[in-house]
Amino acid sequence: MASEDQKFCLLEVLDTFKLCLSENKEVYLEHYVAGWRGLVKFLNSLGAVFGFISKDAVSKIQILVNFLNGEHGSQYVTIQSMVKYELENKLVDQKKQGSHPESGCRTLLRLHRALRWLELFLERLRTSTEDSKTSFMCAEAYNESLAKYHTWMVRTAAGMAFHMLPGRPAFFEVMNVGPPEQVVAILGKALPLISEVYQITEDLYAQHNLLDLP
């Protein structure tokens, strides 16, 4: 059994993503990272199936936390300030893997892509019926988002992993917020927030040609 600290709770993720946006719609990196910590708990609570994504997310979260706590931490308060600082100081490898393979911009891009997959999957869960196949929903969401960035081997492993997913009731139980209708209601509040954070990041990265960082 997961300890209380490790237990996923959908309400926590909702609260964290609420804090993500400043008044002028900048994304606070600290809250973005905290939101991802919650999503990692969600992935881990479903067993080893999502290990290949959650392990990667954990290492990316740590890199961003190091930037936040580092000597230039004040430049990493928002995703917008991070992009500006790293581009102005040529800290991003834009053409090929160079001397900054762990730049904040590249690291966040990997989480950003995975966030889209989770958003699509959770939206399908929210609108599904009790007997909907979670493996099918998850694979669809994956193929629409992360799959294009993964090698054939990773895609094959992911496809096999999705077949082992529990049914919809197990997912709803993991959310830790009560009966199914309550889960659906809270997902209905959380997903627009996640979607907005995703879209603001997507637009920012598109504006600076950062969506295909090596």
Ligand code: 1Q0
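Please show me the structure of the same protein in the form predicted together with the ligand, now that we have looked at it in the form predicted on its own.
Left out here are the partners and the other molecules; the chain alone remains.
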């Protein structure tokens, strides 16, 4: 059995997304990354077939953590300050990959696109019925969001992994917050927060023309 600190809890993820937003609606990178860490914990508890997904997420989380803990960490406190700093200092490859293949901006964009998948998937879970198929809901959410950014290989591997998802009851169990009604209630609280973080980031990236970073 997973030890306590390894065990996923939906409430914790909810809390980190709550902490993401500053009073003036900036997004704290530290908490954004912590939110993803919590989600990766969940993914890991679903089994090894999801390893290729969590590996990619972890490596992106690590790139951002390195910026946060690095020499210019104070520029990476919020997504807004990161965008400003990296653009002003020409640290972002804008058209094609060059000398900054792992900028904070392009790395975060990958997680940001995945956050849209999460939003769509959780909304489906929230409104699902007992006999709904998690694999189907997950695939639908993926096809509407992340799929268009992925190669054929990744789409195929993802499609195969989705088939290995546990059914709705087991899935809700891993969320670790009590009976299904409770899960649904918490999802109802978590979703507006996730949507808000997504939308603020989306607007910021659109404003700076960063939505297609290579």
